[in-house]
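Only one chain is given next, in structure tokens, and it is the form predicted on its own.
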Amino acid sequence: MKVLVVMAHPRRDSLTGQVADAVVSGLADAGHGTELADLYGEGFDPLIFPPDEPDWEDEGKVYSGAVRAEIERLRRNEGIVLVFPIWWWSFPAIMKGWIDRVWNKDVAYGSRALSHRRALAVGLSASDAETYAKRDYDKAIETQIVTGVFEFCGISDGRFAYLHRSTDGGDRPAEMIAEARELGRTFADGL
């Protein structure tokens, strides 16, 4: 399977970047092809302007060149993994903007949905699992991303994986990298 790994962090050498690399490594260990999209590194513009707004009157709308290139990248992969730090209980703005612009009407919903076999969101959290569960933040974030994005856009096998305690230091970063590699290695299990 070919899998698009989309990373959103302003520093490529961050723990998020290392986790994305570990996911790619795990996918390769399992024999999958990968393509890495580093949204910050590539200078992706998350702002929507009229050329990329959904058009409910035009099923064949032609989006901007930048968005068409991203749509092609999305379509040439059978799976997708989103890797990001959880900021304000959600994606970083650049990843939300990438979804807003690229997973557009008649591309990912409307007359046409995505055909990816599996999707995984890997969220790095500074808090622990208990803190997220205390007020059901974990369920809210999963519902937003798995149901509100993946399922809405036609990906019935969407999942969310938390990598908690990202700022603990000590052995925790190495543990998270190992966990991420395993997430990549087992990404297509059961398909």
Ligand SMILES: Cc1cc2nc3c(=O)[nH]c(=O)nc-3n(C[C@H](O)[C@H](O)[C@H](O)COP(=O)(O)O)c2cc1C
The other form holds:
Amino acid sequence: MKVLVVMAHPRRDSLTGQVADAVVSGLADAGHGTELADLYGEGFDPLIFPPDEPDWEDEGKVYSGAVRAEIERLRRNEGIVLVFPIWWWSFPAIMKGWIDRVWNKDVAYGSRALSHRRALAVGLSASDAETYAKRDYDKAIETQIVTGVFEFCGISDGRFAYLHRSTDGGDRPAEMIAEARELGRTFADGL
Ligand SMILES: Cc1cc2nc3c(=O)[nH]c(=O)nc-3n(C[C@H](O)[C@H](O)[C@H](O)COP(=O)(O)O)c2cc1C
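Could you give the coordinates for the form predicted in complex with the ligand, as opposed to the form predicted on its own above?
Below, the chain from earlier opens the complete complex, with every other chain and molecule after it.
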């Protein structure tokens, strides 16, 4: 399967970047083709301007060139993995904006849907699982991303994986990288 791995972090050599690389390498171990989209590195502009606003009365709107290129990259892959640090219990703004602009009306919802066979969101978080459960942040984030984005856009097989305690130091970064590689290696299991 061809899988698009999308990462959002201001530093390519961040732990998030290393986790994205580990996902890519696990996918490759399992025989999948990959493309890595480094949203910051590519200078993706997350702001919607009128050319990329949905037109509720026109199913044939032609979006900006930048968005058309992203749609093409999205569609030439059958799987998708989003890798990002959890910022304020959500996506970093650049990834939210990538979804706002690219997963657009009549591309990902409306008259058309996405046809990816599986989608996985990998969120790095400083807090632990108990902190997320205590305030239902885990349910809120998963509902927002797996139900509100993946399922809403036609991807019924959507999952969320947390890599918690990302700022603990010690052995934790190496453990997270190993977990990420395994997430890549097993990404398409059961399909
Ligand atoms: C703006 C900002 C907001 C953050 N919000 C959260 C949060 O809501 N929950 C959480 O567990 N960690 C939060 N963090 C911690 C990040 O998730 C953590 O810095 C990241 O996972 C570490 O990975 P990195 O070294 O690749 O940046 C936040 C960090 C920043 C910079």
